[in-house]
Amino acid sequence: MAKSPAPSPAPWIEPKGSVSGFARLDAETFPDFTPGTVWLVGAGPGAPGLMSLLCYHAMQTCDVVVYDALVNPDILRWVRVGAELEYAGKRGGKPSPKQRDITLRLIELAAQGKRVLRLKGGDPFMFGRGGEEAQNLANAGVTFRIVPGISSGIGGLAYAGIPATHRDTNHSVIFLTGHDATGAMPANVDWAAVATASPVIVMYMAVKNTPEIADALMAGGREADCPITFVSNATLPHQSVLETTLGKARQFLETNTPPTPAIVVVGKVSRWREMLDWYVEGLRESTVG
């Protein structure tokens, strides 16, 4: 059978005039960031290249950025020269702004007539609070807009060579949070049905409580022997991977401290970075990831 012939180029995707490379950005035609709406925008997982073209759009358009402490700050020396910056960022067991107050001050800053750029690590929408921070943006009149990023759950596994699929291992995976609004293990999850209802489990803010989710799972059934591994800083120059199983879980972290942020993967997927370990120092010489 003879072949298709391959379609043409659209015309909208041919070069403008001389114009190449990232300077062809400036000719597109982006969303109109309008004065006095939000957006809450995923970053990504830390790499700067990792972002979104709509995530620099908003960097190079808005009045003021309110970041979270999981940004990047490399990410940060793109936001336009005179741009304001302010940190709202939550970390576990320091002095973090109240949430509160930080949709109060978004909803404070769009009825000041400005362009407001809520930057989140990762997805807004995925433990992000960004659902909250829309609704009550929402319940002030306030217009927003959702720009998607790429989540540390995926991104940050993919940097370690850790599909989070794979047809050969699990046609299906979960993604939960390690802790609740007190820092302690989650009490409304039901850890048994968690244990058997997928062969690979993801965690976002585990590692604190991972002595007792590792019981919890092997309590619901979970073998002792299945692999837990510990993504730090992923997508970074600086990351790290740990792993051991849910058996030594505790007895490992009694001597092993994962430096945070980490993702926790719990499941014989992760066997797969033997062969599929990408991120090697050759290739973490660049910042942009």
Ligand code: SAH
Given for the second form:
Amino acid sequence: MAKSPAPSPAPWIEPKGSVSGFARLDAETFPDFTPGTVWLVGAGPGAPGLMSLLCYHAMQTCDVVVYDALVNPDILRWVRVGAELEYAGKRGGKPSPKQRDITLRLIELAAQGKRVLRLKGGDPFMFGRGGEEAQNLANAGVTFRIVPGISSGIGGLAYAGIPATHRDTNHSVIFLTGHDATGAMPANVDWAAVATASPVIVMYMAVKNTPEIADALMAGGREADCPITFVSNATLPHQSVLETTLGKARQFLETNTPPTPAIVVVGKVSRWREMLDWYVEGLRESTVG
Ligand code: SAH
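Since the structure above is the form predicted on its own, I would like to see how the form predicted in complex with the named molecule looks, so please show that one next.
Every component of the complex follows; first up is the chain already shown.
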């Protein structure tokens, strides 16, 4: 058999720009942020260090950022000086702007020839309405790019020492939202099927409806001693975690209020936290993650 040739040095070993620091980014060919286009970007769950390089590049080259409530203000400090910041979330009890108005605004800004950075928490396509916004942009003939982000339901859990999957506990995971457009527990979810379909269920926007959801899962055959864990403000210095079981959840929530935003995890996978809870006091001093 022919001897395979010696491997060439990995490209990342070659110094491309200055040897250290962010200046090296300048040596990379980032995609152009063309005027009159929209980038729909996930900023990750909160910690600025969990942004992607494309997200950072977009922040450094955009003209305007249209951001949601879940985007950590610390992340906005990374936007270039001079870019406009527009808030598109709920504020001070006022109703949130209609999705339609936000999309129309994006189209309007793009028509003005701006480089529009639409910044969302986590991943834009994970319960973030990114799909709807992208569809509307496509319908309006606006050129767009999607930059995925780390979703709170995966990356946020990692900061609480909870792997979304682990070979000893689960070979599948279900992601679902705990409330529908009216705020109620979603009726079009087959809760009995969900109860048995996967050992791990990761729920977004689910704190308020947890008692009903826990009942529905138990009615569907899920054991009462199954752990349920609330990971609040994941990846941020004030992250907190509360743990109980499905059977005790209703009573637990009468005396405990998980701060929001929170991810709710059902399943034994959260038991790995006992060993893997790594985001501890001293590590929370970093402003990056
Ligand atoms: N696109 C986002 C989710 C938007 S829906 C993502 O991929 O993460 C909003 C829900 O996300 C919140 O109700 C909460 O369940 C969850 N969430 C977002 N950021 C969070 C955080 N830092 N910690 C815990 N949950 C978070």
